[in-house]
Amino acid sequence: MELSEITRIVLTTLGGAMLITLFGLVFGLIYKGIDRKIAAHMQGRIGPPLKQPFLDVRKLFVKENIVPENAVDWVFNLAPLIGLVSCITILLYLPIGGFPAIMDGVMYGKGDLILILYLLIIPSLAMVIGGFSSGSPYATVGAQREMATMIAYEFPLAIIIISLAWRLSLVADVTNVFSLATISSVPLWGLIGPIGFIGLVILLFTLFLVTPAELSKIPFDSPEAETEIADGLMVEYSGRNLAMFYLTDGVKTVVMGTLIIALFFPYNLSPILGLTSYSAMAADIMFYLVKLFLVILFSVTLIRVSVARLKIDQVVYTYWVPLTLLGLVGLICLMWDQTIMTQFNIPPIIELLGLG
């Protein structure tokens, strides 16, 4: 590869990374404002203005950054930065608005979904380390709860990923089954029959219930329970450190929504409307933002408004028993569907409905 080509790739990657970073920060705060506004209306309140998250971040960045006397200073200050950077890094591996992932050309689409699963652990791990390093007993309890929650929801999440990858492995000419580029180019809805459709819906429902725990939202926010342990992990954080954790939450919301879209709804609007060039790009981006809003609405807002906070033992039980079994049922449905379609020569459900 020539030096000029390497330079072009580096500059393109850096420019794309900067745009994706700006996108994640801005739209993470926008969707946090929308989430708070809708939740308030559902509870009969007016709620804060949509720009409130931006005002909160600006206020936190100008306030004094207080470090507890008994804290491990460098760990306490480094944890929020690690959490934010790891969330932004995940965005670089996700296809957004009809565009391929920024790092897709660098990784060549090999195993990026496994990498994303590992990277998703880092923000939560940063919160745990920050909580332990603060020296607060409330933060210590919150950190212990966060570790238990992480261990609990990773199991059903892994089952979902393995189920989708296994079904893709049965498709001819598909090799990189853990590549998001592959998953986006071969939507599973066009491959499955009636039983497989039920299985995919079950897996999607399970992922919707995993998302609140990934984001520490009600009913799975026991690590930060304000009324029990005074905000737990975040009790000692203030100023710019708290602002970075606030931004991390916003970016991670976009990450989880985009991941769900990439796995289950990787469709673009421009092919349907027959658009090309810039009009196609605009249509696909707007369609992506609408999908992202709907995913956040159903996986975060409606759940946290409808269900009260669970105790930590209830959180662990929910993920280890009902949701793990639900994920396995979805996997079994996909396996049965493949067997039945092969034996009885049943076409995919899209063709049965006349949509193919």
Partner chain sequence: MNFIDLIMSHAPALLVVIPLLGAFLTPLISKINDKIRNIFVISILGITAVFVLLVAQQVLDTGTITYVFGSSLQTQNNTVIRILFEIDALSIFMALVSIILAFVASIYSWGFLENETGQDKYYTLLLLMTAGMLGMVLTGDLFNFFVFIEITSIASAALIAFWTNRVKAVEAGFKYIFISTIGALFILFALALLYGQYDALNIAQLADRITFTYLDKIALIIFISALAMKGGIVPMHMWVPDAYGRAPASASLVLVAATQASLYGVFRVLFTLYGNVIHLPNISFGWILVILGLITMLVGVIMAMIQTDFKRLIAYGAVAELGYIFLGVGTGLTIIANPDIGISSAPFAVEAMKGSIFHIINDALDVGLLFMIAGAVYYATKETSLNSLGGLARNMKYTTIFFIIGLLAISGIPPMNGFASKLLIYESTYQLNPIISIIAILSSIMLLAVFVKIFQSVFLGPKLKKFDDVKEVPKSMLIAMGIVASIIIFFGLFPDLIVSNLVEPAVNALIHPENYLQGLTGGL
The other form holds:
Amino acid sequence: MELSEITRIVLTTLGGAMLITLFGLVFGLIYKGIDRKIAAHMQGRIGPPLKQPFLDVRKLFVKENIVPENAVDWVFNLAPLIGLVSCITILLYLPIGGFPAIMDGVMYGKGDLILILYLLIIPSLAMVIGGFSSGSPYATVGAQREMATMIAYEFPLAIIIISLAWRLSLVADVTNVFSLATISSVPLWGLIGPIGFIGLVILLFTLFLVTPAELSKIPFDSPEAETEIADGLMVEYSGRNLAMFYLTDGVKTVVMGTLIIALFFPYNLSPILGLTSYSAMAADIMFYLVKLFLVILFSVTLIRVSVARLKIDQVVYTYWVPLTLLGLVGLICLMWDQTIMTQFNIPPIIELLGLG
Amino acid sequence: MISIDELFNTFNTGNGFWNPVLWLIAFVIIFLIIYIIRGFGNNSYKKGTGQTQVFLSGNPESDFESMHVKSSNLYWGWTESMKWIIDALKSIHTGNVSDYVLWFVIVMGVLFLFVGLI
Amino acid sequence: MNFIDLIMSHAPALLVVIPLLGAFLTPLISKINDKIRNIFVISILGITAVFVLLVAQQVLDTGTITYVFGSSLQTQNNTVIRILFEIDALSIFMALVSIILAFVASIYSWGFLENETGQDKYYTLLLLMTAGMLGMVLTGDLFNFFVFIEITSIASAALIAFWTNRVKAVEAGFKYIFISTIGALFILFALALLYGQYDALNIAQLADRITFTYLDKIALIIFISALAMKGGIVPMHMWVPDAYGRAPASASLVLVAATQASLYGVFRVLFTLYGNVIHLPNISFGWILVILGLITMLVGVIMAMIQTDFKRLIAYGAVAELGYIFLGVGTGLTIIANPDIGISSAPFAVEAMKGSIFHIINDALDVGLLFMIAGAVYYATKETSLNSLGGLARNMKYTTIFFIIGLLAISGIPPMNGFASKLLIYESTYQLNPIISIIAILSSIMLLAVFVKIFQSVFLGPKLKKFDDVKEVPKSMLIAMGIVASIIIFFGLFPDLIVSNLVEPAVNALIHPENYLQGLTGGL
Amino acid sequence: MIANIPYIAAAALIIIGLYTIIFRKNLIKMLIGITIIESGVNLFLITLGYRKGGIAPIFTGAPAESTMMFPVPQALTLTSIVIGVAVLALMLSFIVHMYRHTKSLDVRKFGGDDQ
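Could you output the structure for the form predicted in complex with the partner chain, given that the previous block was the form predicted alone?
Full complex below, order starting with the chain above.
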């Protein structure tokens, strides 16, 4: 590799990283504001203005940054930072709007679905370690709850991701089934039979229920339960360290929303409208933002307003028994679909409906 | 010897890929950006005052030893809901050498059964 | 022939001879001075490591090496009647794993055992064990394999019981030697079954002649279950936490390599010894390995979750890690043993095996690093119970950083080495059955939880008064941990380099048993 | 049939040994179980090399045209016996240590930490 090539990679990484950081932070906060506004309306309140999350961050930056004397200071300070940074790096691997993922497009660097699954762990892990390192009983209880929640929701999440890739590897003649670029270029909806369609809907539903736990939202927010353990693992955090966690939450919401879009709704508006060049880009981005809004509305806002918090052992039970079974049902549907399609020679759903 | 080219190679698994070096570069860059942003925040607090004490809803802080959550109490929620499986596993682990050998014989027997010898 | 050529032509034998000679010289040298003895042991293992690297280069360049002891290869009635080493890429890969861990252990022991008595015996046993492990993976003869197993088990049992004043340690040593002896006796029985039928002990020759009779089936099952027991596969894993938990940390480190060598035995038997006939049985042995692997992962990780002793917890984690190795190899074997599919139409089988073989070295390094950290914590605080530790991140900063590396590596968080091999396993085994990958991902998350628990209860939390004057461990221990940690990071950042240069030849050695046979006939 | 008796004996010895190990609680008895297994395996090995009417495989003084036993199994057995003695000694020394510490030889007393 020539030196100019390396320079190009580093420079594009620099540009891409700056762009994506800006995007993640700003839209994370905007969607946080929207979420709060809608939740307030659903509860019959007026709610804060949309820019409230930005004001919150500014406020946190002005406040004192307390490090409790029980805390292990270097771990305590580093954890929020690592969490936010690794959360932003996930955005590099996700296709946003009509564009391919930055890591795929601008650079040669690549990452696939399993990598995203693991990178998603790091922010939670950073929160857990931050909580443990603050040396407060409340924070420790919260952190261990977060860890138990992670174990719990990872089971259905793994089922969803592996099932999708497995089905895709059977029906579509593609390499790299774990690559998000492949998954979003060959949407599974059209390629499978009717039973598989039902299975896919079940998997989507399961993923919608996994998302609140991934984002520590009600009803799976027992790690942060304000009423019993006073914000749990973040109880000792204040000032700019807390702001880091606040931003991580926002970015993670965008990441999860984008991931759901890439897995299940990778459609774009521009081919349908027949747009090209800049207008196509604008249309795709707008469409992406609308999709993101809808996904967040259904997987976060509606659920968190309408349900009460679960106890931690109930969280584990919910994920390991009903939701895992649901995911397995989805997987079995996909498996059946394969046998039925090959045995009775059923065309994929897209041809059944006459769309293909 | 190893060329720079090889170091930048993407690790291909046949169905997916992962390039650690580029991730690391991106991570470092974003880390610097966030670190600079974080630098705008307030850095000070009052050391040694009530501020730095652990929040216990206003209760007095007890000695450190008793405030450290012991490891056997961690993951209560998980162990509680998985109790049945943990208890079953615990009862298998007797620590008795005879049982270890018994398990060996059982595994051998099961394999014999599977292969259809007995 | 000049001297260097002479040395190089006998390098395979020297791999075992140098540590063996060193072992018996150690008691003499320790009469002079402790320091000289330590330097002697480290340099013996260092020289062996250099030879391993030289032989590795030779093997990777030219293919299988056959080294015949005594004289040139002699045959009578078509039977090989010499003792020989047969080294292919897999053998040398395993030898690399063993020698890295043994070398690091010798450096680590310098500080770790500073104030203990009986160090001369300890180092003798360490070298003996290294010789045994290297012999196990390099030999081309089944009976030699048995002998080397016994050498390894005797040495490691004595090492486990190093602290004879503690009854638990002696008990763990007793359990280990008990289990090992039974395993080894059954292996002897199985090889006698083969010998009685085919009149050969040489692995390549047996593989050539084997016809999969009724007795061969019995021998195969005995081989698999005995070697799996020695490797610590659930449900025959119960000795692992006892042995790993009670041995000195530096000995646990080498024990990890010894269990991996036993797993090597399983693979060698299945792929090479029975390589020509493995598609004959009516049941797939690949699925047996996969199922054992799944059980191993789940049981290991759940038991680890509830442990309260530092080293026992790591030991159960190590058991869980072994499951991954079985998963990938089992997937590969299922495809290879199925003549309907064939490896060319299912390329994922090769990827799965790459993942597993890569995971062998990753697992050895990660678990080794964690054991060293457990030892360091014990050295500094004289405590192993997780319930009485806490807040050590203030006193032992470097150890904490190494622990974080080990934590991320063993639970497979990018960009550490564990992630690379697990990625290979996840993204290939799902094609055999999606459930395999799902459970593999799940147990890797649970491993993360298990080790975060250690992080919290040992290194984080409030400052405890009783640990106020705890200091960082001596430099030699830090150097040993640093070596392993930097290898972990290197493997994690450049996985493609390692897989294409080291792992792929090893996998090819497994899936093409005919190369092993040619290694012998080439010498005829 | 009569030629199979050594094989049956070897199998019986191995099974008796396993039975002893699994169902006896005294450490020394379990050790005896191991030696019984070992004897079984050794018997099996030796039987493999047996030739009817054969003599010891020593070249000096062997009459011409005579059948010799096959020497390899005997060498294997000898090695195995030597290893067996080493293992036995090691295990006995462990038992001595365990007995000194606890004044007990009951295997159930040595349950480790798995309780």
